[in-house]
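Consider the single chain below, provided in structure tokens and representing the form predicted on its own.
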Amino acid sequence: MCILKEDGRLLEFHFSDEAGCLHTFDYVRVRDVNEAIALLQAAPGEVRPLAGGTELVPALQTGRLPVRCVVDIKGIAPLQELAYRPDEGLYLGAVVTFDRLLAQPEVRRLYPLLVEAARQIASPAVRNRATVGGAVCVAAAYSDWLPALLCQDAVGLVMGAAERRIPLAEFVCGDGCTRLAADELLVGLWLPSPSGAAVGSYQKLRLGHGSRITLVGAAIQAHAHDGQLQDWRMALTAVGPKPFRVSAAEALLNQENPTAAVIAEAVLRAQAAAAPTDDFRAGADYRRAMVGVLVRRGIETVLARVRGAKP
């Protein structure tokens, strides 16, 4: 139930959770970044920004996230920006949806790994609402989105009392944990221009058909220069407290031609970097074994795509 107040931007919502407890909070729709930040600063930790709402709304409905106020930031024009400039790179406003990202021709042409990963996020209905910035701030240890961004050297643009640029590898500090302060807002993501023709592959193993949960994921990317692959990138998800780059495997692939022996060693380095744990979904040993399968498959897929063979 909601009660409309004042000028139509402020509403009061009442949610009853599964236990029947009533939770009340205000909803404010803003059109300006400064207005949103002012609200966040007025009650740090008790105000939550709303973008797509695919994670926030269920948390509010179940009472897992009690808040005083929800600030709807979807209408802020700078946060809706999606632009590519060859001399600067790709800018993704925080509230750009995955569907909109997938429809952008320059993204499909220049950042194929982003596209492949985004297509595997949840369902079409969720991708129509979920936002690129929201998925970063959720910071799930099993995220399909973060590994692809890590392979692009993505940087988060943050606004609060001061403006900050934070490399994504530092922005996410654990499962559900970021460097974002309670009175700060992630306004966008910046990705440098690719150094050559990017070729990528995102491989994942999920819990079951239709499941959102990724058991293991591996993002692999390289850049083609005159038929040669350079600047290999590799990132894993769901095998540690957060998605991460595998620098040891990248260094090997960047030093050697990817022969069968080199690929086998890269697989071993990726498995050594993984730190999975046992849980009710899968065991650590199984996850580590699947890291090897997916990394090998990803490297071989990248090689096949460069050669023009069917991946």
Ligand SMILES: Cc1cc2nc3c(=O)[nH]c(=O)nc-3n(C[C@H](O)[C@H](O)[C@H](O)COP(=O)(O)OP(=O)(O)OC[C@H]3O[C@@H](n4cnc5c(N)ncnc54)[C@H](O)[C@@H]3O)c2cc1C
The other form holds:
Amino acid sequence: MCILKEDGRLLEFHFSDEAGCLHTFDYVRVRDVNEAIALLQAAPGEVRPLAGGTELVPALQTGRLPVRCVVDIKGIAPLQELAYRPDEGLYLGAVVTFDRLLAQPEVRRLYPLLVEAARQIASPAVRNRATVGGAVCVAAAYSDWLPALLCQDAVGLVMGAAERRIPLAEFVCGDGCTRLAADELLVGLWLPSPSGAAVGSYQKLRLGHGSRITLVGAAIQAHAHDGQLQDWRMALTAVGPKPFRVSAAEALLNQENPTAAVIAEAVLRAQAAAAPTDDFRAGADYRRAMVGVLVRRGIETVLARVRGAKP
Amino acid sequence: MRHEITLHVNGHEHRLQVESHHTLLDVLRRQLGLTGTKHGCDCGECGACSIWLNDRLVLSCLVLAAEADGAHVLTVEGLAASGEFAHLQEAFIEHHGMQCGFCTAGFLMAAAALLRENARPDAATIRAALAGNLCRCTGYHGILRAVQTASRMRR
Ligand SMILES: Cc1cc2nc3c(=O)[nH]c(=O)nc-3n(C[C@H](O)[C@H](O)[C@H](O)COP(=O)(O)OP(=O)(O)OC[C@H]3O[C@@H](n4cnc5c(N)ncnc54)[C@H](O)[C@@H]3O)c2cc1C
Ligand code: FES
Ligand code: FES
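Hand over the structure of the form predicted together with the ligand; the form predicted on its own is what we had up.
Now the full complex is given, and it begins with the chain already shown.
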């Protein structure tokens, strides 16, 4: 049971233990960031933020998590914010759902890669609940969301004992691993304005529509200036312990016109950067071959979109 | 930890006592006896538990009952009673959109959510909208045809 004072500081805190039932836990809803942090600090690790619950609720049902209290953060106003300012970029509050993101006119106009990736995440019912911050905190090696964010140079805004800004590339440190301490909250994501008219494509290979596990994903983005493409960005997912940018391929595409030979070399560089593993869903060799197919398709789609075609 | 919550389910208000770990699915089925909503995988993979929460399609196995305090819920029982999607139900019957029927409530809720937003979806849009619902019997063709037919019957 927790009791919060008017100013959000903690007055009383103890778990309402119930007969040692494995998957019993407390549920508390808060309206203020400081209330949430006070609760997380009261028992780090045992108190967990609850956003859309699409990962956390089923995990709690197994009774295998050491969680004894969940703090519902969906009602915290600054975490719900979704705003674009031309001079600053896009601010995505941590509890913005994918569905809301996809309905935002500026996001649809200026961040086509985000839109194409988000549309391919799960199913409508999941996208109505799953949050953009939750997906970052889950930090899945096969995430479709992280490669799209990496291509925007997104920065995570974190609050706990102090405020921190962590570039996304550092925020995620491995499959299911982040730099977030157990008593910290991801408040939002900040995405700088694109350096030109962004053109993007997200290529995803999966076992079936709606399947949550992506076998390989490739995010490609470039920026058009007077018909010229500059500032290429490429990120891969599910072919390493975490999604990552492929700077060797980006450098090549930034230096040379994307002729067939240059695209072929970019594909080789992406394949060289990939470190896929074997599992029951796909072998490493197959995954590496598919990196080639998806990267090529992604680059060609971007080029076709710049020419005005929309395959 | 016990919570007293209010739920507006299919137009009726209920005051309920729930535990923190109860899902909305648990409460609909066990406390309210609304067994049309099915309990499948319990982890978001199958879509059998699909309902509308405050007018949005959600999976009730992924929502804690305490989270839904004050919310409006529509289950397949309410959908049927309203008659608003009777043509969709008819189309499921006509096109053999079900065999065992375990998945049907979920498909109806997802298809109705689609048709509400997009009265004339094409085949690819229907497939994408139903991607989160699994059926182990029909092979999906009857379901897709049913939704297509329903979209033509209306407007
Ligand atoms: C059926 C299904 C299909 C899916 N398919 C895909 C897919 O195709 N592609 C893909 O990329 N992903 C997929 N996912 C994963 C999905 O994107 C994530 O489950 C979702 O985004 C997590 O967000 P949430 O708000 O539901 O998080 P929650 O479940 O609420 O939380 C997840 C974890 O993050 C922590 N957390 C959440 N928010 C914060 C915060 N602001 N600060 C600190 N900690 C926080 C929680 O404590 C918890 O540990 C799928 C999931 C499901 C259930
Ligand atoms: S029971 Fe909820 S999705 Fe399967
Ligand atoms: S009819 Fe049996 S699962 Fe769909």
